[in-house]
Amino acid sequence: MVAPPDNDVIWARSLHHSHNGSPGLGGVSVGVRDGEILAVTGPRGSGKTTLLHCLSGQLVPQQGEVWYNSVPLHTMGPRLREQLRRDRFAWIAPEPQLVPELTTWENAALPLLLRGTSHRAAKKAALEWLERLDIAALAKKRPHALLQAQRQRVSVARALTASPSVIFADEPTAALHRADRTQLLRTLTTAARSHDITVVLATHDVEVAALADRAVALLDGRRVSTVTLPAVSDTEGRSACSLSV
């Protein structure tokens, strides 16, 4: 077992994983520096989501190592990995994953409430991030009353309210129009940099990848030096662009 570099908050070596016999990752190694915004790029089906699941402890790779701050995730039991995800990580999915019975602010405050934070303090923190995402006026509404873009902003607010060490964002703007996508990503990246939060961002969009500090590319479950990604035009049409990493 090789110790990870001191300046990497997340470090993975030779990750292999397959889904029902189909290869998901084939020997991927990657390091993520503390406070860095790293884009994991590649077309759909390239292994981006599988890699994020392994790095965040949601999935144990069939082979390879994953480390967080020099602690091996790949040897942790399910309970310890769950605690780590609750206390140190946050996850933003492609589609909003909100609790339908809770209000907007309650959904945003949920990670803090689950940790035992007081109701008052959790609500205050949640409302601050909802304000920054321009949805504080919707704090008392439930998810069914929100638009898709508004629900995804709540997902981002929930991730930031938790004050995580690392945010894993899996195609967080895939279902949004360009204007909504731009505002959400700018808020996320600006907040991450100002609060020293590491972000691992999976995307198949070259414009999204350009917001990161650095990018790694996947193709068919393996790291590559160059990958062709779609770019979004002003009219929402797509064209292909190559990204070298």
Contents of the next structure:
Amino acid sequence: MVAPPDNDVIWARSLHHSHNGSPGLGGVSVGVRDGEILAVTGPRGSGKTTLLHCLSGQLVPQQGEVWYNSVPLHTMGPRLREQLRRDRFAWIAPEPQLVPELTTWENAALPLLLRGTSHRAAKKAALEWLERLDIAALAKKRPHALLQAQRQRVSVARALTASPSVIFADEPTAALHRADRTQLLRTLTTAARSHDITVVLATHDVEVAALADRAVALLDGRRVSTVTLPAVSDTEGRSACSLSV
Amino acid sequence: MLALRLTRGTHPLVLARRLLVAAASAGVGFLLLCTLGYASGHPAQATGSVLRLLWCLVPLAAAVQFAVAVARTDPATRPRPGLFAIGLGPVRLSVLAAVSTAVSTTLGSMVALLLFLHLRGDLTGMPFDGRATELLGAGTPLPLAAALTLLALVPVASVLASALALRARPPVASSPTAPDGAGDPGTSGAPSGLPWGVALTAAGLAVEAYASRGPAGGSPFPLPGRLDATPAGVLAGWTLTAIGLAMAGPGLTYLCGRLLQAVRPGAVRLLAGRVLMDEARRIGRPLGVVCAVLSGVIAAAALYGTGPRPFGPLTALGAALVLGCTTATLLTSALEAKQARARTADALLRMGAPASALRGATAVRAGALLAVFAPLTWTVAQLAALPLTAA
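Given the form predicted alone above, produce the structure of the same protein in the form predicted together with the partner chain.
Now the full complex is given, and it begins with the chain already shown.
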């Protein structure tokens, strides 16, 4: 077992994982430095989400090691990993994944409430972040009354309210239009830089990856230096596909 | 055929639920056949036979309610984006549900027929041959058309009810693409049945108290099988009370949820209360029905439990059916609510919510409901039994 470098907040070595036999990751090593914004790029199906799941302790890789601040995640029990996710990590999914029964501010305050913070303090923190994300006017509405972009901003507010040490954002803007996308990412990256939060951002979009400090490219579950897919030929692959189906 | 193929691949628990439906259908079919046997054995006592047949309506209703609840939770008939995309919309899915309900209830009816004939002594070669010939009116030929009609009652009623219930479900078109967190806006807001329910319950109790003042001497309210005259007033009072409780159920559940999440709640209380408020309609109705049935049972036990021969085997079967079906319906509805919230629970777990918090929220919900509905059931039962025992 090799001790991880000191300046990496998350450090993973040769992760292998397969979903019921379907290949997911095939030997990915990656280090995330403290306070940086790291983009994990690659086309759909290249293993970005699986990598983020492994790094955030939602999945235990079948082979390989994951360290968070010199603590091994791959040997932790589910309860400890749960606590780590609650106290140190935040997750932004492609879909907002809000709790439909709760109002906007309650959704944003939920991580704090789950940690046992007092009602008053949780509400104050949640309302502050909703204010910064320009959705304070909607604080008392339920998620179904909001637009998709607003819901996704609530989920960003929920991630930031918990003042985590690492935010994992898995394609946070995949379902949004370009204007909403730019605003959301700008807010997220600005907030992360000013509050010294590490962000691991999975995206297939080159423009989005340009906002990050550093990019790691994945292809078919492996780390590559550049993603270059074969160019599309004029015959649309007719010569390559000679099967008669 | 698709229904059968889907059935073959389903989880054992789902199959167990369907088997329970079949068992309920078998019980009701058996009771109906018993009344038929009694009627053909005692042609002189037509009124008693009709009374017995009418009493069978209660287990019938409970069995149909259970069949509908099972059809609603059946994963094979849940709206699925994949099936929706290939043209299996709500209409076809309700047909699927109807077919699988028909299969299980008809199976139950067949079992009831075989068991009935066997206990009468018409089919021989197994233990307990003809052990209950007297009770089931052996010796007189069973009218075939009547038997088939009675046996078809449960399947036909369940199929119609489940097809209608699933037709009324909101269309699936939005759900595959709708982001989660975008719950159905129609489900929010308080259920409106509470005042009506309270009024009906009170009216039922009053009617019953008034009706039971009547003739002195003798039991004011005989169970079936005792050939006294049944005062319609008492029966109407009990029915009104039951309907009132079923109507008040959602409103009471909503109030429970509202109280739970009041005054600076933590995460557990917040989740428990809000979920209860949102699920009030789904959980409240069967809960009210269970409450009504239990209060009826407690009142009946207070009235007849002290006699030399409290009740016969068929009455016991009927009571067990009603109790079992309503309780199973309640549990199935709770399961349906859990299935509907599975994605939210997943998202919460991904956020790092401890599983114990989610379990705690469920326990708090159940505790709150128990704390409200148990005293209510007991009070209604005591109030219902009071005028009859005092007379």
